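In the block that follows, a single chain appears as structure tokens, in the form predicted alone.
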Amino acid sequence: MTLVFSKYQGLGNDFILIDNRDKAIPILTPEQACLLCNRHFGIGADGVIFLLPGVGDTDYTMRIFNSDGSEPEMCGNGIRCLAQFVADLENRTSSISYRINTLAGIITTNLEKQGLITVDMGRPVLDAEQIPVIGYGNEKVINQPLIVQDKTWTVTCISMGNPHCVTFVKNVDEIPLESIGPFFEHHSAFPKRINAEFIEIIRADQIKMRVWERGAGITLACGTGACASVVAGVLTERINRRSKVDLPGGQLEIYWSEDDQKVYMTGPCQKVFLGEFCGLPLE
């Protein structure tokens, strides 16, 4: 089995698309999608996204596999790479929008025609119950204490259609993340297992994040994770509204309005290569 597909990244979080436009559910098994992140025997990325037919008043709808072949309701780096990725195909050259079907709902996405694209992430949830989060109630999770490897950190949990665990720390370059993700993202807590986000404060419009994301790792960027640590410093009084996320791929810009508490992200995505993979296993 040959497939074609397009390589995609958005700070360097990188993506498969797969033009899925005349089937309504992914051509590519978990299976198969994790053989083609590989980065060493398939084609290398942080997961594989479907680009499907819209539902009712949907352009098209969005599904995405994790390089551990889990499926996520959204990604936001991802889905500004789907935007483009559909400008693309229908070689588009100036502003336009897509209401994107997802697992977590409809998603606009706005491509500027300064090449970045702003997304309309949607409003947070914060009620444990619904993110979720077992232990707290349906309370909000906000700086609340989170005991992981016989430590107790200060978290605050959010859901931007995928759930977020938040915490502030001093220096996030000193935080060991390899060793401590996986204790977060499996952490008894988080029945849906969780993304993972430790943030420097910089300036009261600025931080910094580096972010263990659930089902693919260490990622050099993560869109909903931007928004969560940006929504989670508002709540705890710690950064202002509209606020720059600084990540290891680079920067993204996030604004959690006042008016209609919907939270919208601003960042890049480029394409990096199109091309073919031969020998796909069929199952």
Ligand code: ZDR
Second form
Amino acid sequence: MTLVFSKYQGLGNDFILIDNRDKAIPILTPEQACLLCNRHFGIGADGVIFLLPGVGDTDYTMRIFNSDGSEPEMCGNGIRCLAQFVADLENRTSSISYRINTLAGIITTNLEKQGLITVDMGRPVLDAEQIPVIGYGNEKVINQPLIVQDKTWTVTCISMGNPHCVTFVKNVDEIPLESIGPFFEHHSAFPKRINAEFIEIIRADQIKMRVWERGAGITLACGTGACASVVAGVLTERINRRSKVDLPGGQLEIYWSEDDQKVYMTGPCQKVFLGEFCGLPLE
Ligand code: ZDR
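For the form predicted in complex with the ligand instead of the form predicted alone, what are the coordinates?
Complete assembly follows, chain above in first position.
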């Protein structure tokens, strides 16, 4: 059996999109997701995303798998790609909103124009137990010490549906992300592992971010991470509620609204190629 797929990218965070609105394709096993994402033996991607029918009053459901086969609750760049994927399937070019059912709740996307999407990412979760982070009671984890590899880092933890640990540093290029990232991801304070963002302040309305993603390692961008980082920057009184986030793959605009306390993310995404994968034994 061949698997028809589309490949999309959002700021270089790249995803395999599978149209499963008729539920004809069995959901992948972790091993199959790993294989599809493998850049040598598979298609190559940071994650695989299934478009499924909506439930209740939602239009569609998104299920996403990281390149290690694990299933995160949410994905900011991925949901922009999913919204553009649906718009492409429905031949819509602008002003179309979708209510998407995810493991992190209902997320609303709005296609501003072809390739530019704003997402209502919902309210950030700050309670330690809900993120989850252990060792800090049920307090918020803002500017708290965390020992990683014998070094004390000052971290702020936030869930945007998925868990994030944000660390502000002087120079983000000097962070040895490849070596330190796994120790953040697998730290005993984070029972569901963590996405780790390192942030340098550029101006009151602009930050520079590098990310180590749970289940995917270093990626060029992370939408939920950018949202969590702006929330952390506001909570620690470093930046404005409306700020730009410079990622290795490009820029996102994030707004943490004072009115409804929701986080809005605007950024690009693009269809890259279509294909059929033949290397997967699907029962
Ligand atoms: C970070 C991410 N790429 C995004 O854009 O939000 C989401 C991927 C999921 C992430 N690796 C996780 O939470 O496990």
